[in-house]
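Just one chain follows, in the form predicted on its own, and it is written as structure tokens.
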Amino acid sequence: MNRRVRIAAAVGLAALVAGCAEDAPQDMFQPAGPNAQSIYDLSVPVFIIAGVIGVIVMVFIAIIVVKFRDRGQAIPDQVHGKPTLEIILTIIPALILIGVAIPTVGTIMALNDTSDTECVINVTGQQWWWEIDYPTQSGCGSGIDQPIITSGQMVIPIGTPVLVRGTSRDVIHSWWIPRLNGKRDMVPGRVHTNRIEADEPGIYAGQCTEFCGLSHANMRMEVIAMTPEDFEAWKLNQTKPYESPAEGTLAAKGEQTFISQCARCHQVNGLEDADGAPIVSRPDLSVYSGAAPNLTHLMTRNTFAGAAYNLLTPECRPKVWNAPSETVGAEYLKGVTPDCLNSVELREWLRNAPAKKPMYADPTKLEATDGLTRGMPNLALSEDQIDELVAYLLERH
């Protein structure tokens, strides 16, 4: 065999291979909600076609290329096309063409068909996290009667059908739950809706997929898909009245260390100055993108630094995200506990952020003239500050 035939066949292979995976949690190929099996049924076909069609191609110019490799021979003598076999080949690939282009611009028109939703959540793209806001609203269950906000992970509810409002603070990104439906690009000044839908419990990773900066490949998210009873328990939680930690302990500091290091940044709903007045934080003075995560309720998820990271430990993260689908909910609604608080890397990240992020080309300039920062600064915490934030903040439940 002809020695480029046998490296084509052999990048093909790896190709082929490097795409078999049995732990892929981004698999467009496993869909669990109605719009991914919409998606899966389009694909499928046009895959199968299109790999029929490349095999024929390939096989001809191996043919061609073993048949009239270079042998020293003459140039060989130019006729004139054949009419008839031209006609053919542009007729069956218009053909073709065309029986695929039917099913997917119906599949497209369904899929942006956003008229059955029952619940909206609105979704803000920034460098590099994802803003999950849930408004009041009627739906989503039983209602919100008050806006939650949170970041990395979106909750929702089984067998409803949700309408993402999706925009962007800075540069373009895209959102992207592969199970769950396909990309949809989030455009500063635009909102940009998508519709999903989870048929059974569990944990659905995805990524954004537009490139938008230096951490683009660390810009991750996760929905958690519920039982109805279980997303009523979160949204409980995630209303619940602010609860100042014990006076005297090691979180009574870190709330402290958190008001005067964090809280101009990052927003903890209910707290409080001495004087009794809540602390809103201002990350428009501080932040290009003129917002930072809310930490509320921090260690209800298991992910921070836009899901690049996890709260759990390796030994606790399989017990939620490899938990059947009956009780993942229940796993995942016990938060961030004490013995299973991946504090190594939580310390790290309040140690040094952009050593575990990068947000600069150069990461001598980490403050731009204006005094605004991309994403979270170094902000020279001593050890002692360390341990007192990260005991404050494994009370954010």
Second form
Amino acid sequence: MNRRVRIAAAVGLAALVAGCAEDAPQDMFQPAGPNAQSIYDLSVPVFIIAGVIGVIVMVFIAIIVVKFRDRGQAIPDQVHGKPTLEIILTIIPALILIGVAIPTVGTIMALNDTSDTECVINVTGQQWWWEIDYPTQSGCGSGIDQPIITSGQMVIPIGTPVLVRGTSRDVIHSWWIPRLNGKRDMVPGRVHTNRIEADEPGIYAGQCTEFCGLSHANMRMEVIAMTPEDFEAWKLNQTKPYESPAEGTLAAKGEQTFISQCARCHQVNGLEDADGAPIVSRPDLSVYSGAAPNLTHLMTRNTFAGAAYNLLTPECRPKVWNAPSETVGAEYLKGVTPDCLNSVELREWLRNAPAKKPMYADPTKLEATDGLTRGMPNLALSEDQIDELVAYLLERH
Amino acid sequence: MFTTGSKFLVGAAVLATLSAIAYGVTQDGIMGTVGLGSAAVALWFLAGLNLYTRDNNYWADEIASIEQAPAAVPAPANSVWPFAFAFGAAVLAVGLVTYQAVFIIGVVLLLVSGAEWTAEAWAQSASADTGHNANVRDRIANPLEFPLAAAIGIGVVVYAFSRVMLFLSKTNTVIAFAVLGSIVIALAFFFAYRPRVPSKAAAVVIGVGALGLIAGGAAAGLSGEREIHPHETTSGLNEEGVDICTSPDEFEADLKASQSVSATAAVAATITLGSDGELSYDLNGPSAPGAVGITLPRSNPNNIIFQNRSGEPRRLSASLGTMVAEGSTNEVPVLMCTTLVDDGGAQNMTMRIDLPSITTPGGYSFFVPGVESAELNLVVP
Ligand SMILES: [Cu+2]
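Structure of the form predicted together with the partner chain, given the form predicted on its own:
What follows is the entire complex, opening with the chain shown before.
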């Protein structure tokens, strides 16, 4: 084979193989709900039309290049203008474009419709994680009468059209769960909507799709869809009252360490100081974005810090993530049990968060400026403190 | 007999020799004397070589070659740009170790004089005719110079005027500029009807005027601006302890307040006061069905639009708990509000709330002063 042909073949093969992925959780060609399905139903025929036209054009170009190549023949007659041909070649593409535009505009309008959604969830992006809160409402199953606030993982009931209302606390981020819908930019000062709905229980992954700084690639999120019954159980658990660790335990020490080291940024609902007054975090005084994840029920999620790291060990994770749709809800609701806790990753995070998740390209900036940091700072904790904190956090179910 | 190169070298050699002697006598240092002596030897050697070869300048002595030389080209007139360029470099260097502003002036000076110098030098080689060369230069450079000079000139005039205006009191400014304007118009008439007045006189008048303006601007700028009464705002009054947010009455802050919002898409919520005296709201998307109020993210700038459809001028207020006033132990209510919105009008309010609503017994709420029934819960998780 001629060298050029070989290179072309190799490039073509590489391009083809690049399209293969065995485990592709963020695949818009595997729609898992009606919104993604409508995008899929639009993009496949449009892709086929575009592909056929592309092939026809390429074939014509090839024929012309080969057939009329310079063999020393005389230059043919030069004609100027051929109105019939020109009109035909204008009208045909226009008709094709109109044919594509009608279903496209229809789909876009349908995807923007917010009138029929039955559950409203707010998401707020910041460098580099998503906060998710459930406003009080009668929707979302049997209703929500106390706001729920979590991060990284959004839990929704299946078969329910959910309206995501999103904004951002710092820069523009973009919310995209490819198997549930297209993407939507989340812009500071504005509220944009994105409807999602899942047909089957499962874990649907996504990630921020608008470059938002150094750890943009570590800004991920998941939607966990579960049956309405499981969802009710999840809600109930999210609003249950706070329980202090049993006295004398490591976790009880951890609670004190948490109050002294972490509570200025992280809210744990129900946590009280020695006088019995509620402890209210003030992340706005410590972090640029003005927010830090609420850790009240940390162990009910199974990823952390922008869903970039696992709270489950590599052995336990597949039990939840690869569970069939009948059991995935129940598996998820188990949360992180002591034997499944990925203490390696969690400890790494507590030991030096910026070392795990890059927050500044320039390490000299890691020091707080005007008392503010981007993301979670290195708190220089001792290994004993970390032990206590892990024990305390493990009880945050 | 002495050619250009040898003049330089002989001079340098003499200098080095004298320096070596002077150094040896005054500093009695071996190393310095040896160094300067070596330089002197090297320079004398080069000077000798140069004298011998006559600078490699074959016609230095040949009268014939001088007689056959082409006609003299008029030397270009003295140029200010090399000087400005060097000055710019010096200013830049000084700026490096002092102030950034000085550095920037140096850079600008360097760039401008460099460009001018280049244009001039380029034009000088256009032909043997200096007049023509000057024209060439002008054709290239004027299209850039004139607008730039005009921009700078206008900038200086405007800035100087503004300083003077800000320095004088409100009434004095009006008087001063009315008088000044009259003088300018009078002068313009005078020059227009007396075309025979020498243009030099006009130039002098304008020059004196410009100088006066710049001097006045500088003087006024240095002595600062007059006290300017700031327009009251609801938040400002609030901070001063004026209960504007709980009052249905009109304050100065309410005068000339904006009554419409240009961008209404994608706000966090639109709150409407209806003619029935109730507050209703529209979130971007459905109101969370059965919600007990609006939920807004904490520590986030949330834009709320208030629409008034009640028939009376009203303001929307938000009650956001209490806080301990600075320098005291008194709890004071935290309030936020729009100015009075006329019937049919709308106004935007941006709220950033840093504490969750659970910190206040009873939570946060929106209300309308003077309308008892208008109340709406605000949840900040
Ligand atoms: Cu992002």
